[in-house]
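Next up is one chain by itself, shown in structure tokens, the form predicted on its own.
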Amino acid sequence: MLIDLEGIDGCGKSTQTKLLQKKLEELGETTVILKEPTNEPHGQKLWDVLHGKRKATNEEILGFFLLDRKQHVDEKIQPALDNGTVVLMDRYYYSSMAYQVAGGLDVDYVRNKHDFAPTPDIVLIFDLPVSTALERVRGHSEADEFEKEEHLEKVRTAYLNLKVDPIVRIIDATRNPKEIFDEVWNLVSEVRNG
């Protein structure tokens, strides 16, 4: 299985994340969490333009996160499901038909670049207000190039437009972890059973 988690920064996926290996290991499931960009050269690239050490164009940063998405999927991505690891994504192409859409890109054009990588079996967007998100980050990292508010309420109006996808489905973040952890694991489990 390959479930990916979303949202903007603040919105809790990397707790749920951990949430949810928990409750699939302690069910016997293999799993491991992958998060992008990674830290590989072409990772390490949209790392500096995160956070201001260099500029490029919203095509550009597509492109980096593609060759970057590539590198993963053939040395992590794939091997683990082949091998029937749970791979838990924190962030995975969904980002970039959400961040790279909010930059002006065209939503299909982006999903046509991502063709080799495999097709999440759910993909979670944890939901919630942008100044709520940035409470949460500020004193948790340094506000990086996207985290400024007009630009978030850009991503998150693309993560919303992305439910007419039907493996998408949209959760309200602003409950406790508990709370938001009940609905994860009835919706994984749904696509676990069925």
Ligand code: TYD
The other form holds:
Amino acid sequence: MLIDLEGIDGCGKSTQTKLLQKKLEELGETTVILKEPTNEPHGQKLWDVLHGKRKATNEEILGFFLLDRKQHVDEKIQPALDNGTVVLMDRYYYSSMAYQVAGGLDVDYVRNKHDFAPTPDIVLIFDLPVSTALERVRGHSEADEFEKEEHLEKVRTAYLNLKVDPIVRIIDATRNPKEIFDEVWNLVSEVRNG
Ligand code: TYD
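Coords for the form predicted together with thymidine-5'-diphosphate (TYD), given the form predicted on its own:
Okay, now the whole complex, with that chain kicking things off.
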């Protein structure tokens, strides 16, 4: 089983990923949390771009994510699935279908570049207003803030546009972690029980 947890920065997906792992392990599942971008060389290059240390066009950025993701699928994701491990993705190609689409690329174009990547059984998108998310991740310089907010609004819209995809579930992430997790668990249980 492959579960993808998604959302804008500050949406609380990391907390929910850990809660989900704990619950699945209690039920005797073997699980792994895998995060993208990775710490491998392609992923490292991406961190430089994301932190403004290296300039790149949207197309180049997508190219870096594709290289990083191909390696991740080959070396970690597919082997884990072959083992019967439940794979919890803290970001996967649905992040590219939100962030790189917000950057200007076409969503079908981005999706079609991922035919090498196993399709998730379910994609959970943790949705909340950008202002709430930013309050949670404060600590950035104020000058960056406006640009960041505008960009994240586009990312949020791109995520919400994915709701037409039958494997996508949009979750209201403004609630407390316990309430959110109850919904996460209901949704994952539906998929687990077939
Ligand atoms: P994130 O998981 O937010 O890292 P952290 O919280 O540890 O800093 O991911 C880093 C950024 O990468 C995030 O802003 C989203 C972006 N990203 C993309 O633009 N496209 C992608 O395909 C992925 C996986 C991430």
